[in-house]
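Next up is one chain by itself, shown in structure tokens, the form predicted alone.
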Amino acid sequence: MTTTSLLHVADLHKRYGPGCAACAELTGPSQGRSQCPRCGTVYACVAANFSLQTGEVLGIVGESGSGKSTLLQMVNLSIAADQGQIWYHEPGGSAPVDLLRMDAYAARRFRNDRLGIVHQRPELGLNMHFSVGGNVAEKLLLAEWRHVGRIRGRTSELKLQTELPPERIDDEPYTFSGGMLQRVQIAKALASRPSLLLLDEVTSGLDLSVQARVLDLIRRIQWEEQITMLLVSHDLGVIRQLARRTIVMKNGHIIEAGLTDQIMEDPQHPYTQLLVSSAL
């Protein structure tokens, strides 16, 4: 990995099932399936390799079942990989660390402190019966913030940054609209000032006008904070607005990777060509 790489994923695999001798031949993009018809094993991610530079937004695009969210969850250390490495290089730090070799305590501490994630479904990222302020405080407590004044100050900063109504800071998330819930999730994800923000289909299911406002917020935060982002979406329009580079996944495999504009204007793989043409 280069000195400016924040993250380097090498030969990452995830399967569900025992596998058999026929799996390699009967699964993958050429076969149009990720599940082996002989043994039933699902290959959610096969030999994934990519690097993520500090301050960059990298998009992962593909249809439902392509493996993109599984890949994101492995980076988030919430799904165990079967094999491979995830090398993390702290900006200004010393040697890279393989996140998959951490013990459970170190992995949990790293996830709470250095990673932030925004889910498609808010109930996966929020405690729906905590207030907005309570959700931010929970994230900070997990990241081992202990000073009440600092926690309150950081909550106030995030309220302004994500444009949450100040009069609703003590309301519970289930009383908010879909677009506002994503703002609450973003506030919580940013609470501990993570070095990597993971975005999993953050605009899916939102009205177009609401989607546009959420994307504007993410774009502004990235510009202001220069935070590194890994963005998963099935929507090429979202990818094009936010990501400098993109990787395309199908049936658990990365089938194409490059600059987003190049992929949009001159896709090489037939599946990518189909994605691009259907988005026009």
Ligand SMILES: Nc1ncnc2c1ncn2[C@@H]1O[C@H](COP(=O)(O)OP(=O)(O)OP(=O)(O)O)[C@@H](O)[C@H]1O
The other form holds:
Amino acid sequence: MTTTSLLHVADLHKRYGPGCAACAELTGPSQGRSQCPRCGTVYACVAANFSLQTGEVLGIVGESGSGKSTLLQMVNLSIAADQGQIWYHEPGGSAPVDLLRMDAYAARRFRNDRLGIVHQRPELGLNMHFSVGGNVAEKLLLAEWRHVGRIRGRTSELKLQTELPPERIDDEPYTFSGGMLQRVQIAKALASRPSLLLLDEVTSGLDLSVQARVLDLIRRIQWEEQITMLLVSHDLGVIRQLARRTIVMKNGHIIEAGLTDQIMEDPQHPYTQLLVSSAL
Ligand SMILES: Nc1ncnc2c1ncn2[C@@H]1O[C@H](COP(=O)(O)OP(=O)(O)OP(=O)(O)O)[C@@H](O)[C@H]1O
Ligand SMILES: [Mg+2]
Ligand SMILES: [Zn+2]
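Follow the form predicted alone with the form predicted together with the ligand, if you could.
Let us now look at the entire complex, which starts with that chain.
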């Protein structure tokens, strides 16, 4: 791990099911499946390794079910890993710590204060019956902000930054369009000024014009805050616009990693070749 790594994920695993002696042979990219036909165990993430430099945007791309959300949720400390380490090195801080070795209280504190996430399903990330301000305040209270004036001030800043229309601020998210919901999720994710922003399919399911505006917003936030991001998408077009480096997942495994431009120009794995040719 180099001195500027914010995060180093090492040998991270997650499976759903008991496993059997045949699993290893019957699953993985070479078999084209992550579920063992013998025992039904799903290998959602197998031996994931990658580093994330401070200020960098790393893309995670792959087909549906390849394990992208599982990997992101493990980094978010919201799905327990079976095995592995997630080393985190606070910028300017002392030694790296393994986030997976923290006790439950410390993990919750870390998640609320240092991480921000935009969930693939907005209802997982938002309280649909709180106003925009209520959702942002909820995140700040969890991050142990106590001063009401500071919470109000931060909420106003975020509304401006994410370009939420002032006349909708007091409305409840269940009345919002998809693009608006993502703006609220982004405002909430940024609230505590996290050092790592996790974005899961932030533009999926949006109309192209709305998608373009949300991507513009993320690009501007990255430029203004220099915030480190992990960006999950099944859409290589989205990844290409934002991520300098990319990892490609298939059937729970990382099958390719490198500079996004290089992957686009000269994909090595047959699956990546397919992905690139269908994105052109
Ligand atoms: N709680 C669970 N129990 C059993 N299997 C699960 C569970 N959660 C996820 N899986 C399985 O793990 C695999 C990886 O799922 P994951 O949601 O991480 O994929 P993904 O790449 O995010 O897919 P998508 O692009 O559709 O969002 C899938 O086969 C999924 O069905
Ligand atoms: Mg997903
Ligand atoms: Zn098995």
